[in-house]
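Here we start with a single chain on its own, the form predicted on its own, put down as structure tokens.
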Amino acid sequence: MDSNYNLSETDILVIKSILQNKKVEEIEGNKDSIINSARKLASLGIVEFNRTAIPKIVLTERGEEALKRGLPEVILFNFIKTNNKRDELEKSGLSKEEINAAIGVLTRGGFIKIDKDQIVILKDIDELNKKFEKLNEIKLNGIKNEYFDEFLKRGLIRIEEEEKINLTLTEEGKKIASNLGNLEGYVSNLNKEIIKNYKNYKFRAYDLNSTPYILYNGRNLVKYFIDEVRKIMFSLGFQEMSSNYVEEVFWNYDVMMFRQNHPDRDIQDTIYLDEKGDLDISLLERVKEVYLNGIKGLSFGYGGKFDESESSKLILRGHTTATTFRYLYYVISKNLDKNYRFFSVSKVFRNEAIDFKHLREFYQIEGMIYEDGLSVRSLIGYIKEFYKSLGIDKIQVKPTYNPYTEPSFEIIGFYDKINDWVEIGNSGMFRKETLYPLGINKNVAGFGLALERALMLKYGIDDIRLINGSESDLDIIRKYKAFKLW
């Protein structure tokens, strides 16, 4: 047995599988153990460990539903053929939201026109039948087509990244592999049966006389980075907010004007708990009123129904903006004559696939500004000054859509490692509909920034799992010294 490496049974299995040209997913055994073994072999210089992410297009629940019963615009068009009265469209079986969206599609496409209280058909819907076929085509082969952007915007499809891991033997690994016969048959994991019959087994050797390299206790890179972020926010005049990991659906979605059928609320994306929380009923009623009917003279609301029983459900929060709205209500709305800048750096939780730039548990930098003369230019200035203080200069903002901000801006940073721009945050000016129930009339700006992605940009780390989570690479975490601004 080679005491320099002390290879386990799983290590030997991985090496043999590489020799047999097996893919990682084809190796029998616990997948986490196999990945951990591959990482260990890579750290020993025996294996080269490479990950690639392959984009994959899949249908959402809404897309699957559209394939089962038909696209809303097709259902509505067929209904209009027999009943073209505008005030009876709800008899089509579609929700008010689906009806409004379907009318938009049919009107823009020149299929119908609205004439007072009636709807006039202008042409047949052959093109829409083609659209249905194209949605089914995406389900079957996962390839983009001419309707990709529309389907994505309507929440019928989403992009997932299928991860591929490639393992190859280094020159040292090939030497080890040529000697596998002498390494097999050794036990590295004990159980009751092995201990009872120990004379029948050969055990993995340990060198008790060697002196290991001692790494003394200290804080890792992520914690140092959080401290630097906090210092920057303090230097920009922000106060720190305290927050909870568990939130009511009301604070995470309702008060922010997320539709109650928004795909983010699905159990596939949000982590729900069994308990329920307590809410301010008067605030809930005000939010419900704006949600349904909008603000008189400004907006019309979503219409339809508002299920109050959903609002008190508890979840692991999906973003720290829930904390911002708590502070807007409990602090700012009680002190409207004062100016405030608040921030927090805390964890959020998403029920999503893990890949090189996504985790289920990660840090978010939350910022909120309430002050006189606040504008979009002010917001962008704060964001760029923050990243400049971190040493990240290649920053851009581009228009996007959020249910709770208008205008809204996606923040992208240039990632030298892949020579491309990547999303690192989101921002915008809070919609009047979100502030009106709180009694706030002045402009409020907000931003949510991905801490780990900023760290990756700064240090050129190409996989988020290496710095946070169960697959963290301790060598990378220890490699970088925390930078100092003062």
Ligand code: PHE
Contents of the next structure:
Amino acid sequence: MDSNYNLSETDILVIKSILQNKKVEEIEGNKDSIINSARKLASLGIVEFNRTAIPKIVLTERGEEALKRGLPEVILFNFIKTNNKRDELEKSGLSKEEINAAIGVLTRGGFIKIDKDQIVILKDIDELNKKFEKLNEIKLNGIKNEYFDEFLKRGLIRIEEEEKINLTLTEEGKKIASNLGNLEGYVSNLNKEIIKNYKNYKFRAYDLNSTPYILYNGRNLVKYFIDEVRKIMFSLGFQEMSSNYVEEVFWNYDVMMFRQNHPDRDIQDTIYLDEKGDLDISLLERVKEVYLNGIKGLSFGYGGKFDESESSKLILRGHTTATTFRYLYYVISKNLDKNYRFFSVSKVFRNEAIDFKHLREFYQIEGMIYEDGLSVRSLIGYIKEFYKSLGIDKIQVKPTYNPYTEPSFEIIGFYDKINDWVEIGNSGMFRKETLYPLGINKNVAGFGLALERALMLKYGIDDIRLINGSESDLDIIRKYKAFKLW
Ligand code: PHE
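Mind giving me the form predicted together with this ligand, seeing as the form predicted on its own was just shown?
Once more the chain from above appears, this time first in line as the rest of the complex follows.
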């Protein structure tokens, strides 16, 4: 190839389009690859890449509505022609708020006046019809007119920033462009046909010496933090549990004595899958027995019905306590004389509304302790020790309710950024009813801590969406130099 640059077909297309004065959005092809190519050309010094935000006037939902129905003042005016009683204006179909605003517009414009409980028409509303046309005009061409301020104030229009990307060729770019002929006609994407007839094609060379364009070099902060948490858990004597994201309803709920068809289960708005799993039927029967009738001499059970067909449904687990119960059954109940501390750091899924402290998928730090002489005190001791190792000191526990623990403790941490306490975890001693069907008859303590919340506390990040998920802020990753790999 005649050039030092290794230009792809898309790169050449972009350069040609700039020569033809085409705007980025006019270039045909996959938008993402065009933008990527433009970025690459910019990093090679071939094009200048400029973004500008161009303000554009658009109609709000209310504005669109007004175009469909008419402006509220026009609707009201026409209504008044047939019914001018002040306290019957709601029959016009407008809301109270709209009526008040419309009366304001009509009186200020001198179209009506209020005379005790009647409304008197003073002049016709041609002007207002003109206003309606002006709103339509804005919708059509997005340009300011004499009603701009009023429409804006009334929330009929808003200003949107439209991002435009402007590409120009640098001096270097112009040189390359004048020589495009030599670059064209090289194949960069191979397929079966091309390989078969390779003699008929010219291939784009790979430049093995080129330096890749490195946008950032860091580990995701969440991944880094997970390793830090794992190290602390190991140092506190915990072994790691392995687990799956998909669980049966049984392991997520039934085994923990969450009541079926009960708000207990709403805490974790569950994401159901279409399929069913396999269950250990004898365990299911034992759980069902305790669920319905309790433990003899200790409790009465919930009574009512237990629907076994519900239990085998597959879901995305809502908490990693499901894993704790699998380990209680498959490991601990088979080794009752040993002591165990287990943990996992893994994802859970809840169908929640996303905001600054909620995501639909997030990490839980799960812990479980099975050892002689275990008490509530040691449970809280482990939790405090864990946070202390992370450098988080302002922790408190307060009583709470869980269907599967008694007593239960919510863990709250002081969040400097909002100067308030936020929930960062939950814990407790598992109820006898949850352990009995597994054949366990000693105290077991458990906790579930919110990983992203701990991270936010530690690093002073005030929005969970910035560190995990599609809106993550890459600058946060870059900021923590410690995470640089090279
Ligand atoms: N599963 C609980 C949660 O999701 C945490 C927890 C674990 C509570 C173990 C008690 C015992 O919040």
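Residue numbers count along the first chain shown, from 1. Since the model is a prediction, treat every value here as computed from it, not as a measurement. In this text, the rigid core denotes the largest set of C-alpha atoms whose superposition between the two forms falls within 1.5 Å.
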inquiry  = Please state whether Leu283 has a C-alpha shift of 2 Å or more between the two forms, with the rigid core used for the fit.
reply    = no
Large Cα shift (2 Å or above) at Ala454 between the two forms, core-fitted: no
Gly110: Cα shift of 2 Å or greater between the two forms (core-aligned): yes
